[in-house]
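Just the one chain here, the form predicted on its own, laid out as structure tokens.
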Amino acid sequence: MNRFSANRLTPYLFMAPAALVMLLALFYPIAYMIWGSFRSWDPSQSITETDFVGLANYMKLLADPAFHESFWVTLVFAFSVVSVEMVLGVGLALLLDRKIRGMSLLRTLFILPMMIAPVVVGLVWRYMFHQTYGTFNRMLDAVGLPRVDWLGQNPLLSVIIADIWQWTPFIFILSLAALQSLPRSALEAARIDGATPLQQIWHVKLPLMAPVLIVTLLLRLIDAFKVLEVILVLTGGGPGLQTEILALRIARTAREFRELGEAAAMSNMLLMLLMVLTLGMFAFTRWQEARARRLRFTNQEES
């Protein structure tokens, strides 16, 4: 090996131990879960004592109406909460992106819901939705409207409201940070060209914020697919299967039904779904960047 090759390999040799530890820590649990999904696995057994069943756990899930129901509830919940949170969070950031006295205090108050433990959030909202003593029904009584059985007749809407309350501040904080880091020259140029505030938002601010918003959207979407504690405390997945999202069904399958192999198969299917969404989001980002490059190139040629 000559001296040039040795110099090129030296950084990789120093990085190798850390990379090996990281790979083991990252991929061993995933590999364990994938292997477990092909086994008939009872919690009383170690994985070496289990029987190999191939794709039986996956085939059973694909034919299970309860799994289909949980999958659908998960999709509705995740896309509903993320859509509303993005609109509210970005809207609040655009509204408050100005010099306001007490802005630091306002930001702290906004992020308070994120700091509360999910179990506590579930308990608080369970009390607020209570049919007899709940805050919302007392307010309806005060204005002469009939009471609503929030958790009995509208359980999914109730958990969606609780999630939006807790996580909209996350979108708001990241959007506000993105807004305040935008190049002032671009905004000033738009103002000089006579763009209205709405045109500045639509044609300048939102396109420049797009990379941050896409990452924020992805993070929230991944988190929304895995939410568990709030729904567990608020509705327990009921009534029936109306709020039993996949994370809750996985926990019940593993603990109550004692089917670790089936729970691992469900986890893998959820993982694959999130990977597809992540890759789709990255592909969309790359397409946007390529499109922006093409537009810049076309504009330069025309000028």
Given for the second form:
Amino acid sequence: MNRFSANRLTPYLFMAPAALVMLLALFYPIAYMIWGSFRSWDPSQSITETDFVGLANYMKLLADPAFHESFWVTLVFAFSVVSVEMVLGVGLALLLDRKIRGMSLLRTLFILPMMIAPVVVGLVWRYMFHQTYGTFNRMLDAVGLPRVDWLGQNPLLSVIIADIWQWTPFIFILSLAALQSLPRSALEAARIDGATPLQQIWHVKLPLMAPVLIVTLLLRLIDAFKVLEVILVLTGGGPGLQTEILALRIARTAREFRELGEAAAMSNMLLMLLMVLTLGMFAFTRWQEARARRLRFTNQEES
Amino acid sequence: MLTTLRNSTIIATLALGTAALAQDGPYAPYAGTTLVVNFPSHPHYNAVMEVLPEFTAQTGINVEVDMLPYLDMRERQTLELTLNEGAYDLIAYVVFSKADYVYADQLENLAKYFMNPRLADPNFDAKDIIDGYLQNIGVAGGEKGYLPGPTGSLFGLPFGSETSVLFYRSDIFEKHGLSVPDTYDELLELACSIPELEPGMGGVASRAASGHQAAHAFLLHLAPLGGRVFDDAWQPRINDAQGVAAAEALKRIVDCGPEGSSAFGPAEAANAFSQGQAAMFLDTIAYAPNLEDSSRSAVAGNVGYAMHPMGVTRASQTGGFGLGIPANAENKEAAFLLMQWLTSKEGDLAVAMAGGNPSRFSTYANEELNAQYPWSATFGAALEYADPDWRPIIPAWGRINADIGTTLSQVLTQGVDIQEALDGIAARTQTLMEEQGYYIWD
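Would you mind generating the form predicted together with the partner chain now that we have the form predicted on its own?
Starting with the chain above, the whole complex follows.
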């Protein structure tokens, strides 16, 4: 009995140190942030010297119109960029998934924007949107159209354009990898059955790519909710609060307002939102897989 | 006899040694010490770097400089100042850090150093230091907590401080026979007539970007137009007639400014002026060397300098950097000697000659400096009116500043009504001040 117990315990004992390190490395900072969110915490104080304020930081945020606006801007930004990037990225992957001369060079060129540091992207786009010298307004000048005050009057659209430029390649590269790993037999079967290219995409390729696309969507969505540098450089969150996404408000609350407790509370709220989104997305994936299994089972029974 | 001789020799040697030590001066006990200082990456401190070897040669005290971009500097200092033993012996802090550092007891009160005859230079001449700078950067605990007064103390010395002046295009003014504006009425009238006289050119280049920049630009007009953020009882008065006038002035300046003004930070505004897109530029003196550098500025040689225009009063801004000794510094006395040496008449002049911003009236009056930098005399005159209270320096300021900046940005870009915007700021500021405990004595 003892020997049996010892055998069962041995692997866990061997794993314990690594697991402990992992747990500490993963969860200690999160626990620290959660603990900090219940305290009135100034950066000139150690967290142990701070006062416990319960849910005050959370209540303050819920009543703060500036936080509401940041939250709304974040939602609009994240869902806009991710939906456009998904359509463009998957579309480009479908277009470029073929054997043409020079295609590998073209694919490499397509993924260049995501290799550039976000701060540089922000700077480059800031000059491209410049009212006088900017590329876009010079193009408008050339065709006789009136100039646009990109960063003053259309700031959210401007940051959305810059983000789409940088991150569409991320969707493209993962979608292309998914496309190229699809079972050729399924595509062959569809072709032999007389499916048009559009039908092949809609009924075969996209459903088979679905698991990869969902993970891609999730990763991109999480990232879009946390984007900071490009917006910081491009608009600084303005004009007004028009582009002050949550990540920027969190940074400002901690650095400029010196309210670490409130910044931690905001981070936790963002974390909770992303967890709900992630869990929802996984639940949806599981539901889809279960539905597909049920359909297969029903089809087998009928045949 | 031999014993007496030996004792006499010992006494004589000791006396000679003491005399030699006395002759070595105040720096001798600290020779060989290495000071670690934290300076911002800024034209003034670039000039300081040229002067520091002279300090080491004169004193034997070595200086190791940790130079950081000034926005990162504050974060690094916040971390270092909270430790039991900090890395820095001397820091240059941004003016609005004064409140946070003094409130957290992280800066040395300089009284005990100026009282110490071994350390205090009798020729330091503190009266010569620009008063507005000294009050704004160095003093805390007096009136309102951040100004001088019977309960005030000195926590830092201004070094790399700045004020505001009006830069203008002398060639454009000459071409159209315009007078340099001396009042706000003249400034605002010219701001909108320039685009008519010179199509494609804006009137005044100004900061206006959301957040700190718009708040800074608004406050620049608020003090000369007779306004303040708070009254003496800490009630916000930003939404009174003077506040509205300052916001209207800013809006008029931005509306008649160069294209894209509403997104300008200080660098963009300076760039617009230096590239000939604006006839005037109202901002800090720190931009003068760049505007006169023909490799960077298309208007070099055609820049005129005038006092910050007068509203109901004349009031130029005060800001920039000061030097302070962290409470957790290892070599405080040697750090004081370095601070005193840099801010002395000789140190201030040497740094100014290398391109820094003077902190002393005598430096601005120096003929050699005025020959090298022709704009210096105007800057010195502007500093007679430097207003240390143009912006409150209290711990809650970061949040109020951000609110002013984002709300005024909405006025400038989204057509929000000025009175409504300022009323909103006043109401939110009052709530914040109440949370901070400002009204419990009422």
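Here, rigid core means the biggest group of C-alpha atoms that superpose within 1.5 Å across both forms. These figures come from a predicted structure and were not determined experimentally. Residue numbers count along the first chain shown, from 1.
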*Check the Cα of Pro11 between the two forms on a core superposition and give its shift in Å.*
2.5
